[in-house]
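One chain follows as structure tokens, the form predicted alone.
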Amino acid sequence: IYNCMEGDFIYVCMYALREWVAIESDSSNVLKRPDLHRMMETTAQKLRLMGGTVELVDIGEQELPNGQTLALPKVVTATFGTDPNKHTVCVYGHVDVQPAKLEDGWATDPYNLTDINGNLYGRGASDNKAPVLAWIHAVEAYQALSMELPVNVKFVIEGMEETGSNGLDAMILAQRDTFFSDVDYIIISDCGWLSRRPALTYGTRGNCYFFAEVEGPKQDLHSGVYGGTVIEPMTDLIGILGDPSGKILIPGIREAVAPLSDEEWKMYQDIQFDMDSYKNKIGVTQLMYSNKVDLLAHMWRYPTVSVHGIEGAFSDSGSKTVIPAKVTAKFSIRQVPNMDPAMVKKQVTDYLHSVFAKRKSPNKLKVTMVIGAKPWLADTQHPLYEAGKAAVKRVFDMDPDLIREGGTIPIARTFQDVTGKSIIMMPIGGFDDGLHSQNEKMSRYNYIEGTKLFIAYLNEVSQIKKTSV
């Protein structure tokens, strides 16, 4: 079957990716919403032309900060095959993208797929349009050879992942007993390899995102006139943010973390990971940890705190002698098993208020948690992962690394909690693809060989015994 992944079929793959990248499906920009709707219709039409049973599911509207409402992009669902004697897999992906402009520092037009030395540059090429298309091409390959699909395949493709998957949780819950009722396994390919070695991903961290607002005077003040006479909100805010080393000081956070087992330590030890290359890629001379196991553990399975910015502070170029009347710190805690977002919210809120109280400041503190996404963890001994190892071995002639993601893919936990189905993350993106950054790319090699991987994986999943579901 891999022979069809040559010549004309590769041209079809490249043309499809070029067409999809050209659509500026930026879900964060309301002015681009028509493009996003067009992206969903383009995706649906691609699946219709392949003979799938396709539906564009209305998931309602989103409310904008100004009170206006805007139609959310419809979710595309598609079904190929309904044989009750076969396993049914459901592939999830998204076709919305992060913002991108040439003036941001791109070497090429971000919405014109450009092939340079075997790398396909364009916004969304790796995150997540090429992986979605690779799954579609896997189905097309069977069709091109008039071969019966070894499993039934369903697709769930959304257009709001980059801004929080608005409306998707409700849609999954609403269709739990209909569209998802016959699904055996769910596959997500919205992630990447850690090195040049293929990988299977079995865990992600969650994310608790907070606003900490300190309010003081009724208006901004002149620092020359009022400096030294008022207790400044910015000083209070910096005072409660804590240890500049990045250590989490909140009681109960680290105590909740699932302990690192000897087996897990051994898995980390065997993973292919070059720390010098990692430092060079991100442009630093020193990391927080000096050995591979410690670094990977703190990237994947220990909580971290990051301060992302301070709203209300003067940040434009030039100088401005102002004392801000109200400032808001934005920070997040990446959470891991066995942490719970509701408990993290209480721990953070209580701790910040206790630290603030010790300052005896007349200013007011308000703490809000705006995101509470749970971590996800799978069993690497599940037949899904054994099938994944076999598929990687067949296509790449090597064993995959079993890795976790430091970031958050909330939909994985939603699928797990709502449907109760087993999930695997099977990435094809490269470790250096530059997701969310300038010059995002997907290599031709990963795109084509990744499609072959998905073809092989469908065959391997078909051989899982029904009793092991």
Contents of the next structure:
There are 2 protein chains.
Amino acid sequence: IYNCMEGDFIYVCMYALREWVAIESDSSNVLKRPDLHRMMETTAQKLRLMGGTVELVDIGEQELPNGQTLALPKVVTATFGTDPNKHTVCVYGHVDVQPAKLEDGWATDPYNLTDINGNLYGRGASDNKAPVLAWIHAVEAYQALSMELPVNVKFVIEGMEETGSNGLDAMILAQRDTFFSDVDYIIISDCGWLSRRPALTYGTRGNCYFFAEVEGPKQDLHSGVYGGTVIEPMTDLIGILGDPSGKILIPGIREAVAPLSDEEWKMYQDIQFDMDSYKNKIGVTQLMYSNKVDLLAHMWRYPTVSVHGIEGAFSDSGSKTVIPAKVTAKFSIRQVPNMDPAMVKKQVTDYLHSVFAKRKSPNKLKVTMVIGAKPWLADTQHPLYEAGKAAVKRVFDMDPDLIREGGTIPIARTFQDVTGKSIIMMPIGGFDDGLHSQNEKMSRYNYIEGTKLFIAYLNEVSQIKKTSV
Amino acid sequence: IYNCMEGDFIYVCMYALREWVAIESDSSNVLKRPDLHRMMETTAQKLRLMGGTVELVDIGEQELPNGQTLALPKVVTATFGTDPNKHTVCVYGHVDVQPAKLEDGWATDPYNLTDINGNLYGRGASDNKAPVLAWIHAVEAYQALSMELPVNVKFVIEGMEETGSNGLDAMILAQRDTFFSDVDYIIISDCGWLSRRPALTYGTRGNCYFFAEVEGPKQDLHSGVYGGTVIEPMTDLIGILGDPSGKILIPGIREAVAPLSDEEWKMYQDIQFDMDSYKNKIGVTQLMYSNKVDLLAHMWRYPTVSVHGIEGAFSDSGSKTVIPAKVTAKFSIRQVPNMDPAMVKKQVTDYLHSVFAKRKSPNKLKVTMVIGAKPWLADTQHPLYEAGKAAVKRVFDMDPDLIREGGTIPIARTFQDVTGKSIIMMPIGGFDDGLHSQNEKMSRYNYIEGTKLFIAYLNEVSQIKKTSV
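Just the form predicted alone so far, so send over the form predicted together with another copy of the chain.
Complete assembly follows, chain above in first position.
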């Protein structure tokens, strides 16, 4: 069957990706919403022409900061095959993209897919248009050879992933007993390899995102006129955030983390990962840890705090002599097993209030947790992963690295919590694809071999015994 | 002569202020530059019609952040009288304003002067249009009564004060031996009283404004994907700024400050200043110091640090999971006698680098001082101040408070350094005028009595013996 991945078929794949990348489906830009709607319609039409049972599911509207409402892009669902004797897999993906402008530093027009030395440059090429298309091509490949699909294949494709999957949770919950009722496995290909070696992803970190607001005077004050008389909110805020060690000082956080087992240590040791190319990629001379196992562990299975910025203070260029009246620090703590967001919320809030109390400041501190996403972790011995290992072996003639994702893919938790089904993350993106950055790309190699991987995987999944779900 | 300040003449004063406030001479908004040019022309025309020798001095262009250039508003100079037997005073003022929009929280249109219970609300009413007009009215009053001016009066009126007096220093330097050659005294009325009691201002704090930039990765990173592996610039920056005490920890800063003398302590003790109304005005329950002398001393004659904000981090509303690659803290230290900006620059830079070095971070710290303005302090026993006390006594029948200004009025230093002449600051603005804030106002009382004060002051200055300059 892989032989079909040559000549005309490859041309069809390239043409499809070019067509999809050309649509500026930026979900964060309300002015591009018509393009986003067109992207969903294009996706639906593609699946309809392939003979799928396709629906464009209305998921309502979003409210904009100015109070106006805007229609959300519909979610595309599609079904290929309903044979009750076969397994049913459901592929999740998204076709919206991050913003991109040529003047941000792109070498080529981000919406004109450009092949340079086998790399296909364009916004959304790797995140997540080519992986979604590769799944579609996998189905097309069986159809092109007039072969029956070895498993029933469903698709759920959304258009709001880059801005938080607005409306998707509710849609999944609403269709739990209809569209999702016969789904056995969920497959997500919205991530990437760690090196040139293929990978399967078995975990993601969660995230607890906090706002710490310190409020003082009723309005911003001139720092010359008032400096020295008022207790400045900014001083309080930096005082409670400042920490000479760079470690998480909040009691209880580190204690909750699952200990690193010898087995896990050994697994990390075997993973292909080049520290130097990682350093080069991000442009630093030194990382937090100088050995691979520690670094990977802190990327995937230990919590970390990042302070993202401060709202309400002076953040423009130039100099302004202001005492900001109300300042809000934005920071987040990545969640790993066995941390519990509800507990973390309490720990962080209590800690900040206790540090703040020591300052005896008349200003008011308010701590709120605006996101509380749990981590996700799969069993790498599960038949779904064994099938994945077999498919990688068949296509690439090597074993995959079993890796985790430091970021959060909240939809994995939703699928797991709502449907109760097992999930596998099967990336085909390269480690250097530049997601969310300038010059995002997908290599021809990963796109085409990735399609072969998915073809093989459908076949491997069909051989999982029906009992093991 | 004060009797002229009634009936028609008051109407003329009100009309002039209404006309000036109606011009949106916002120097920070490049789109308002035509209005600003019109404001300078209106000012010049007013002075011309009064018979002054008026010039609109071209001070060149400013460069905008986008590389374009924009003509600066011309500086208006005017001369009334050239009698070599008289003293010559030079009044400095500005007719540009801070931004203001009705929707910022103004109760009335900020560019339509509105009289509510004797308060004249409008942007620029107090800062600095009414004080400039009050000086003009003082000259007009003598003219209206066909009285000879007791001193020669010059004006220097600029249109860029609110954005840093771009081009003015060079203009003063260029005209040192021409326009300024016969000036004996400089008068500035660009400040306010401390209470309902009239005041003379004899000092301002200087300001050293710093940028502390920490640079790490070559671009912003996703906090999920990279959090835990990179040493985050934001953590470093907050780490070196954070300080549990709220005091200035930088060695050498406090040591340089001139000690508070018993005499000064007593002077502060006698100043009319209501702590409760000060607290109410800024909306706080507690100030840095709970007694008047400490508070005034820390407002005027001790240094203070304010952290204004951080550039380069996430400062918008909402949540973004970013590790900012380069972050720049903006902070400033108010300067008082006997601090030296050059020394402060070295102290701050050395201190931050030493604290940063302890972190052993691979990130790069760069500290730059972008403003280094010295404090200004006058001798309150100087004949110029004695004349001021006499004028206040005559018009208000009380002694003025001798106060300082916590903010920086760099032009005072420039006048002093370039011309070598003595300077007096003679405010007529109220303590609650709301400069730079919503609902800025000037009371009719301060405007009219302020004009009388200036009339009286010109007379008092004329009696200073020619020898004492």
